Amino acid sequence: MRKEYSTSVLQQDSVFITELLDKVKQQALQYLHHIDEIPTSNDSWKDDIENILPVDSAGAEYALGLFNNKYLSSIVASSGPRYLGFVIGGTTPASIMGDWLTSVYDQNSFATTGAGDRSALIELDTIQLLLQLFDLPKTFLGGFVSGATMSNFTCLAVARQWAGKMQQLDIAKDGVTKKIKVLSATPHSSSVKSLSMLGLGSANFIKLKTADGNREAVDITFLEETLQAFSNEPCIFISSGGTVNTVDFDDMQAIALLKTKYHFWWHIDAAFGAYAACTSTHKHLLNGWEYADSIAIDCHKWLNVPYDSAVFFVKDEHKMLQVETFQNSNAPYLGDPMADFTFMNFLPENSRRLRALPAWFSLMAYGKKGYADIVENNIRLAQLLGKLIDGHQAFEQMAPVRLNTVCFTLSNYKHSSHKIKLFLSLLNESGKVFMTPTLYNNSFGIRAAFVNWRSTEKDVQIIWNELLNALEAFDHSH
């Protein structure tokens, strides 16, 4: 690329922008369309390129460089379609459209009034698209952040204050002054690391009572019986749409009809979960949902739209609770943030990106049927999977596929997690096929999530040869 330095680098990187974006895209084009065959794992790491700040600048082309020796080589599809490690989506085309859209217009999604960023409005659109996505009344309220622990920590702070005002406190203001009842029967970490950074205590939950029959789901009668007994103080109850290991469901029409009978704050974690909503065969499993006061879902799951992205939905009756937790109360250029609605005062980022455009850009192209058919090809290959491995006799499932998730284990050594280890890191270090261990009814095994929109078939048979392999490679190493 020619350079004429009669100006500075960096106004010379803006005259030669179309060359530089062009590299990027190649580069970018070479990764998409060899995803495939890219490792699913890599160790390889250059330690020998010492990271020095330059003093001079040396332009956009040299940082790409830089970047590719140093770096590119221990990029790993974690967007392709084998990588089934914790629940990691993929991006759609028209998503990363709306991603690389969002890094050019760079707006702060903020403001719904005045006459500057407008961006916000967007987020509204995109809010209305996914409740009707999720077939969720409008009676919710929502908005983007970083993930589910952000979602789950605004559904949470929220909750906080529901509850301080039912002992007349203002937590937002005052603080937490006295301890307030969370109950959960099967809390993802996320949930509990938000009662960490709320102030209520991560160890301080109540753990309810799972369901009989090898279930993560509470016990509805437990549940009640709890509610009674602490009928005389607030509670928050975090309910699951989807647990990790086995993707189970707590009872939402139960638990909808409990919340007219008891006063409760009812928070669902159904970060990948809601997505059975699209489907006609799982969506049963919310049916009771929409009772819910506040609900906590990732985008950069099942959604495939690029990393960082959640939303949370809290019902349009807590919004001036939502307000007081996060208004920006002494901030008067930003104006009166009971009187005029702005996301600042909506969730706890005050700057963010318009996190909501990629979302956008993918629903309005692929749509609902287009949603509701990635949901159900994953649905279906995570069933393809577990009969595979319920018909060989080193496998076996520690429970049901219930949706997208298959959890399973060695057969004769699921109380080993030296051998579970052992065998997962002959597996992943194929590069063809990427799963994480884990813990359930404690047994050590194996998870794996579909969730991405490239997943075929044909992913299914080579990820069962790579697992044939590993046990083979498994069994001569001991």
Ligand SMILES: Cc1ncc(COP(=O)(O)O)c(C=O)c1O
Contents of the next structure:
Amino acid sequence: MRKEYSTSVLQQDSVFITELLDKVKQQALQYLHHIDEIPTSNDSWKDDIENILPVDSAGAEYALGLFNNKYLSSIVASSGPRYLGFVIGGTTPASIMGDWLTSVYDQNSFATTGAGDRSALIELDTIQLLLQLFDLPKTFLGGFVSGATMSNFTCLAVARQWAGKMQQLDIAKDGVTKKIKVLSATPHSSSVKSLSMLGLGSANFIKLKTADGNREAVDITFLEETLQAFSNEPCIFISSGGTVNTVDFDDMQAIALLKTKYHFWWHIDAAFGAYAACTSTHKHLLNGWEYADSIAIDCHKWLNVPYDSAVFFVKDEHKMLQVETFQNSNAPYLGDPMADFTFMNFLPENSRRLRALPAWFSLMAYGKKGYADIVENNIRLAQLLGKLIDGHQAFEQMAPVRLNTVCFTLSNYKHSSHKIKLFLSLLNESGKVFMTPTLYNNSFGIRAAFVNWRSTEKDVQIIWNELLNALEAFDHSH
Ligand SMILES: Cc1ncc(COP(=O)(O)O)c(C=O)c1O
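Instead of the form predicted on its own shown above, give the structure for the form predicted together with the ligand, please.
Below, the chain from earlier opens the complete complex, with every other chain and molecule after it.
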């Protein structure tokens, strides 16, 4: 009896799917049309409504009502124009269309043949579009993963297999039996986390000297000396194509030259810095990056597609290493990893959504010029905010604006974590802007990263007013 009832509610939802999706569409439009006014942060969390799994089916409209009642007030405009914390991109209209269809079609994008579903071919097409966006050669193979952390992980897993092969080891099969040298000057925490997940050890990387003059980029002479010293064993070099604090780039051209002299795996974390390639003004920062073995790039940052989306690129000459690393062995029902190209033998996940579709929609909708406009506009806004900060004695930039991020502090309080946090909480409490704290060069600071297509000069004006308001409140607070 109860079972029949449950089934009928489910079936009713299916019958009324038009009305249900209309409701969701109206709700989505409510968010999108008012994104400028929705707070960028809030403390709202309703814990008075109990979290109990219903026994009987109540239907989708009931779930929507419950969601709205319990959670809606905690949703913030993190995809809005003044959310500058971390490196959080927005969503283009076309990417939302692609994302909705991804859920509706619910394809399992794991195999190009033999799975019935051939959606993985859409992913292969999208990879080609991205290579064109970044002006990278077709000699890279790629795939979609959930974020730059997984992209770094995927690339470094292949690098690990390469380093093993150079020493007649098959690490994918036999595990890590020998320490592998990993070098980096300013790796993002996600690369370090990847080393931990890969069994290489997060504490085992060799931290290289950075270039002189308030730089996070590697000192090339020091890198060469290190490569020389280790020339009898393979090493992995993790370079930065945009550090998260000051968006500093390792000198790609110089590293490309070192590749011709020394034997090492060159991985670039270009989670958001890759998008410099879309501009005429900053693309030189990436000159030479095409010689890398692997590159990690986020899509949910500057491509402005919904979470979770990132790509990895690995040179096609390493394809076998990649398949060795990610193949499903002992699973005849999944096909022969060596015979057919399948994503499930090429990256960490087996089953996965058609993650490429939002990116495909957005790339096709806005093209190279559209992305150049987004990236150049964000760079201009960061420079604008940087200038305002430079012109006020209470503030101090911790590094010049190199791309899209302003890293700054309060001139008199940079050594006080407590004061910087206090200022930041006064700023973020406004709900009109959101920034996040950092530690750079032993000083406490604040990062404001522009990666949202919606941000305008008017937003910078609002941001500046909020910074001044927070300063006034801060001065009164002590
Ligand atoms: C340079 C860099 N690499 C990697 C990541 C990790 O990205 P995700 O959070 O998408 O995994 C970030 C995130 O900000 C980043 O800035």
